[in-house]
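Form predicted alone, single chain, as structure tokens, below.
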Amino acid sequence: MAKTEYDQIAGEYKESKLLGFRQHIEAHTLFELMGNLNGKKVLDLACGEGIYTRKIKRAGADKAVGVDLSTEMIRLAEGEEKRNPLGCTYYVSDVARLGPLDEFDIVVGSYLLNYSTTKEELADFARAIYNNLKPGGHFIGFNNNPADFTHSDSRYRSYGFTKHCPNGHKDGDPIVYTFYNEDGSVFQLENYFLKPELHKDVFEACGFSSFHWKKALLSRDGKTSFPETYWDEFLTYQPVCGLVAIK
């Protein structure tokens, strides 16, 4: 997705990080596999509007530095730390483009891989990550999960989307996320599908020692809110899930 287009949904993306699955899924999965993040420096690519980046900083970490490729999500995530400040700080850039940072802890990277349409477009992301991380630094990721192939999916509408796959699931092929927001607001993203095993080819030819998926994790306070069964239609077939790369 083009960087005018993410300029012009920014105000609609942010409001989608109050559905239920991005607060009691996403968000969990990331944090789970972060773990403890006192002290810590933390890189977050393709942080939006800041709003993991302020999570990451209220937890702990020393050091919360957030990165996108639009102005105007950054312009927002910029204006929150003015209206709260927490030190965190925001920069614009390509990621795919970005030069060493720091040496980080944590690379954290939501809904970043996804955006990958080739080989050598995955390979540059993950130099970048790999470059922005100290030795022995984990890369924590929560993405469109490759190992689900439906083609066309309303199964995930009571959850606050649609997931379209109008050329089915060969590398570079779009994934259309549709998104219905709790104020009534509608919009459209698109990623892109590449095959598992690619990612950890890519990620073990960059010079990581590992790669692995990780299932998505429902917190407590999702079991808790919500009907008994409200979450088995996603929690079975999985339309996301995290992963994990350490240097």
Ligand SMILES: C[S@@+](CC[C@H](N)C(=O)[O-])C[C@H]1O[C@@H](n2cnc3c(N)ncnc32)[C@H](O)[C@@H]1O
Second form
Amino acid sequence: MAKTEYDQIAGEYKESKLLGFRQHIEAHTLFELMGNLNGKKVLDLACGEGIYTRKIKRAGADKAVGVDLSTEMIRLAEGEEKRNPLGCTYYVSDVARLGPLDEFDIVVGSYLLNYSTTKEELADFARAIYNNLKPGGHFIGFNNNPADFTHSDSRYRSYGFTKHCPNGHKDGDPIVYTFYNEDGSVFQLENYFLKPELHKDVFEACGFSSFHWKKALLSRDGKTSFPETYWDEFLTYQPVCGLVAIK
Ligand SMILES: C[S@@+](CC[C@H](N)C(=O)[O-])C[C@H]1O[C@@H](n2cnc3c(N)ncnc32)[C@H](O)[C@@H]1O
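Next block: the form predicted in complex with the named molecule, after the form predicted alone:
Now the complete complex, all chains and molecules, led by this one.
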């Protein structure tokens, strides 16, 4: 499978945001890690169609800027901004080649780092993040958990997806996610494996003072609106997780 073409799956990807884990774990963890956004300047890298850029602005950010490689994703984000103006701005760019846009308080990367296939590509992402943060600023990420070595194709099926690592877990190996949306549509996307320790080394070599993986968290609403043991496999094996790096 070639690198995921988001221009072609933009609609299905947007639909996948209705799956329970997106709201109750993914968004919840991301916003818990970001903390109070009042008056903050936030850059959302690999913003897709802007779901979190808009949420960040609505949560009180002074400035919310989204950047994505896919022109179709940015077209959807700008369309939504036109229909319901919030003051978010968007750019099409490869994050690896992104120069400084501003000195942001927070840079977000929800499923960004798992697109690097080599140490060099990860270093390009880290540099772009560093160059867009003010001193002491935080990079908050959420993505594939590189410490999840699950070999069970079906472990996460009840949450609306499966995760398959056809070549194993060497740096650069693909991780294939298949999503089963509630509207019946099914689509695949590919992430890439790089060792957890490599991320820390690369970010610290770039100048970050710290880099930490963070456990995925379940919202209170997610806990109460699903059967008691529903999230057990997810929270035990953690297919996805958060991360925080400080400049
Ligand atoms: C799984 S989507 C995540 C979108 C959004 N952050 C979210 O959490 O819903 C991954 C996004 O990363 C973008 N992407 C992948 N590689 C990129 C790169 N090198 N530079 C900018 N965006 C990239 C894709 O176009 C896609 O929109």
